[in-house]
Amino acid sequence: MELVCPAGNLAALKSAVDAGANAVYIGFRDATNARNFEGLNFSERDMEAGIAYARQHRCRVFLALNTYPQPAGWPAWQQAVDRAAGFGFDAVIAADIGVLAYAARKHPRLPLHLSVQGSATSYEALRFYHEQFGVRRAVLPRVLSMSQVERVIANSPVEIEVFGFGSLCVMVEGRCLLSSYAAGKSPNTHGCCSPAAAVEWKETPRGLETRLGGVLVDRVGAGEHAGYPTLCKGRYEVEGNTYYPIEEPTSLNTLDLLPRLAAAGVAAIKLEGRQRSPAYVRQVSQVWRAAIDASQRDPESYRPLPEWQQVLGRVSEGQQTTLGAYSRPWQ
């Protein structure tokens, strides 16, 4: 089972490689990828250096090109595919059918992965991308139960990668427009959820308020932690109750499930967090390297170490983690 780690810049890439990643995924510095944030991602020069560094250490490099171009922006995506082929990436991770079709036609030897943004939740959907574009691997949305993942893998024509750790999308990736509804930009259209320019933090007599596009996402009292205003993790009112109607601020953590994921035939575990620091990438990658190695040495007696969970807990949203769709209340 491969470990696939995020890198938002060259330092993070080196951290991931040094921590034992089998592959890292990175993006260009524009809207062609789903972590299009100010100051993040790779210039061409850093990309060359990063790929060279990874190669020296026998680590593969994937390019995330996983947003949905509109006609006015199409040339940038087409050029990104061409540049990816030129750089010699080990795979391009894409979601848009037009982008996949172009890549498959123009660069038939460039391996294609289906991004989580492609929203494929069944083996019939995977067969589409495999038959039409020769996709070799797919990343599953974070909405399937363990038995559903097992069934997908048993019938899938492509390798399956699943998220192991990181910020949790509660909604099916590629099918969530909450961010553009409030703030005009979504992961699909602009490669960003909750764009920073639309975020407000304001002290008021009633507490610290966080807003996105003017929409009040949460209001916290003294001593409470105010998270980044992501709409699906906000506190709202439903039928007179104020709570987190969609999800608490929390991160996905599947460390407990590693042996079962491996037994199901999962080809790779993906860690989320290209927007996070090199220190985060190092810590989280080290924990997962150790955990995957331990579970492969002896799946029967594998138990996550408390110190691993502590490290992951500290860097999680709201300092808490969940099994997400793998847990019963979701099913």
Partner chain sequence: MHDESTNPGPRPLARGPADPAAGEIRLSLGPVQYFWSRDTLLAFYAEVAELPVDIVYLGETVCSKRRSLGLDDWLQLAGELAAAGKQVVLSSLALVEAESELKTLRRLCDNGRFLVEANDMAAVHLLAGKLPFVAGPFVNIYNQHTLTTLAALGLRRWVMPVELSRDTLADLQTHRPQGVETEIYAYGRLPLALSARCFTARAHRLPKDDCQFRCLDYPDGMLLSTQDEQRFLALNGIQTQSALTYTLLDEIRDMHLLGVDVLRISPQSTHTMAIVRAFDDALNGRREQEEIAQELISYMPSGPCDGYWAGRPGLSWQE
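Switching conditions: you have the form predicted in complex with the partner chain, so give me the form predicted on its own.
Partners and other molecules have been left off, which leaves just the chain.
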């Protein structure tokens, strides 16, 4: 299995490569990229330097063009595909059918991967993308159980990549409207689910309050962990009770599942976190490199080391981890 690591800037890319990534994924500094945070992503110069550095270390580089263009902005997505071909990326990760069609027609030698934003949860959907656009790999949404993943892979015409660690998304991937309701911008079209300009942190007599677009997302007391405010992971009052009714701040962690994922035929494990620091990328990538290597050397006796879990626990949302949808004992 490949290890595919996030890189929000050149320093993070180098950290991922040095930690043993087989591939890194990056984005342009514009709305074609679903992590379009201010201060992140790559200038032309940094992109050239990053690609060169990765290739010196036999690491592939993927470009995320994983948002949905609106009609008025369509030329920007066309230009992004053309730029990607010019840079010679090892693959473009896309979700929108128009973007995929344009890339397949204009640059037929440019490898295409289907983004998790495409929400393809069945092998019939994967067959469509493969036949219509020549997609070679697909990233599965984080809504399938382990048995469902195995069934999809057994019938898939393309390679399958799954998320192994990082933030969870409780929406149907690629169809989130919550942030656009509060902040006026959708992550699917503007590339940022909680734009920094809409985020507010305020100390009050009742605790530290976090708001997004004026909407109170959470309030934490002294010593409590305060996550980055996203509406889906907010704490709200529901029928007189205050709790996390949609999703708790917690991170997906599938270290325990590595042998089963490998046996199922997963082509790559993807780490989430292009918005995170180079230090985060280095720590998490080192753990997953070691874990994948250990699992492949001896899958029968593989067990995640406690020190791996400690590292991941410290950088997880809310310092909690979960198997998410992978674990459904009732199935």
